[in-house]
Amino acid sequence: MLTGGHRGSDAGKGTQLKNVETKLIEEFLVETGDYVRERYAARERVAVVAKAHASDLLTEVDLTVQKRAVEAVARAFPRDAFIGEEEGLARFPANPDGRCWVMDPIDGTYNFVRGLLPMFGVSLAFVEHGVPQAGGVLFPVTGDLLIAERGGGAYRNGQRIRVSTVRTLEECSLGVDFGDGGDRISLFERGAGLLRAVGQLRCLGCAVLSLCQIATGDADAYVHLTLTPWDYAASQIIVEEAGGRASRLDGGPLRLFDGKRGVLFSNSALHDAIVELFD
C-alpha cells in the first residue's frame, strides 16, 4: 500500500492540474469510490466468475465500473474513443493516434474478490498519438486519489509527489508480477540477473500499486512481460510526471498501441542499469 501524505476528502485539492479531461478523470474517479468500496465490504455477494484461467477473475463491479465510465465519456466527449479491460473493448482504436479514453475498471480483481488487503485500483487515462496526457489511479479503500496531466506534475490528494533518489540496483525496490505459468518462466530466464542483483523483490498482484509506488517514491522500478495498455496507461503519466521513466524493456519509446510487449518503469536514476541486465 501507499504510505506517507494523507487521504480521502482532500482529494484532488491545491493542484494546478487544469484540462478538461483531468477534472472528468478526477469527477468520476471521486464519485466511483462510494460505490466501490460499497461492493468490497461486501464482495462475498459479488457476481464472480473466471476469463482466461481460474484466478483471472471478472466481477459485476468491474463491469459495472467501466460502463459508468464509458457513459461519462460519451456524455462529454462524444467524438472519443474508448478501450477497457472488459464487455469486447479490450482492443486497440481504429486510429491509434486519435483521442481516446483508457481504463481498467479493478486493477487487482483476485485481490479484491480475496480480500488480500485493499490492493486495488480503478485506472482511467486520456491518450492523443498514443501517449497518455491525463490520467487518475483511485485506492478505493484508502481514499488515496494519485492525478496527473502532461507537463502538469503528479500529485497524491493535492500533494505533488516525486519518486525516489535511490541509485544502485543493491538499494532498490523491484515490483513484478508473476502472471500465469508461462509468463513466470520468461520472467525468471530473460531477468535472472535482474531478480539476483535487486535488493527487495515485490509482486503485489496490482500493476497499478506497484507503478503508484514509484511515483509516490515508496519503491524505485517494476518490469512486466506481457502488461497490456489499459493496465498502465494512467499509471505511466503519473510515474512520469513524478520524475520518472517509462519504456520497453530494451529501453525504446513506451507507446500505448505500438502492438509491441514488456515494460519497464523506473525513478530515471536505475532506468539504464535495469535495461543492461534484462536480455
Ligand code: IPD
Second form
Amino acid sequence: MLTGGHRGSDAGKGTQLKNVETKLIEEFLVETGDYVRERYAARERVAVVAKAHASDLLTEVDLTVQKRAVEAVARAFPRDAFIGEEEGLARFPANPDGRCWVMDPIDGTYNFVRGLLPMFGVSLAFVEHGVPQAGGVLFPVTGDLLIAERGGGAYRNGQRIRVSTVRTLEECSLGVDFGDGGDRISLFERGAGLLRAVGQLRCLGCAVLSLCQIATGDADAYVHLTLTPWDYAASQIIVEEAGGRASRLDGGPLRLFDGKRGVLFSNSALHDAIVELFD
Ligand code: IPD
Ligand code: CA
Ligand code: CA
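The structure above corresponds to the form predicted alone; please give the structure of the form predicted in complex with the named molecule next.
Starting with the chain above, the whole complex follows.
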C-alpha cells in the first residue's frame, strides 16, 4: 500500500524529531496500533452505526481511539484544545490561532467495516496558528507509521521519505475522493481538464493513505472538494516535510480553520500545472 523506498528514503537513519508534541503523537499511535489491528481482525463483532447516511459509518473503534487520544493529550497538555471527527468534537477551536490537537480516529471507516480494502489510518496532528506543526498517521494493518514535524523532515518507520520527481501530467498518478454525490459531479465538471490530462486516477476512500502516498513518492497529487481539517491535518505536514505542497484549489494557502473548502496536495513539481487546469 505504501512503497516509496526506491525514491529517496535514507535507509537505516533514525528520525531527528525532537518536539514533545511529536513524541506524544508517536507514542500514542504506536500504543493504539495493537488495539485497532485486533478489532479489525474481529470486525464482524465491532459495533457500527450510520451517521448522516447509510454508508457514512461510525464504529466503536473510532470512538475508543478518539477517547484515548483526548485523555492522552489532556494528561500532557490540559489547556490545549482538541478537535476530532466524532462525539461533538467536529468543530473549529474557539481560538483558531491557539494550541490545538486535530484527530481523525479512523480515516477510511467504510473500508474498515467492509474489509473492502485494508486501507484506513489513525491520524493525529498538533496545530498552532491554524498550521500543523507535527503530525503522525498510523496504518494499523501494515504497521506503517508516518511522522513529521515542522522543519524536521518526514519519516516512515524511522526512514526519511521524499515526494516523487514526476514532472508531467502524463506521468502523474492523481488521487481523488469525494464527500458526497454532489461532490462527484462537481469534481468531474470543475476538474474535467485535469482528469483528462493525468496518466492515472485512483479513489481509495481513505484520504490519509492517498496523501501519505504522495509523501512516499508512490503517488503524485490529490484533489478533494470538501475535505475537513481532521482528514488532512497530520498528512499535510507529512507531505510538506517530504518536499510536497498543500494548498487550496486556487493555489492559495491551506489554513485548517479558515472555513474554506477544497484541497490540492502534490509533489510540488506538478502543483502549478494542476491549479491551472482547475476551474
Ligand atoms: C472519509 C475518507 C474519504 C473522503 C471523505 C472522508 P472517514 O473519511 O477520507 O476518503 O473522501 O471525504 O470523510 O469518514 O472515513 O473518516
Ligand atoms: Ca476522515
Ligand atoms: Ca473518520
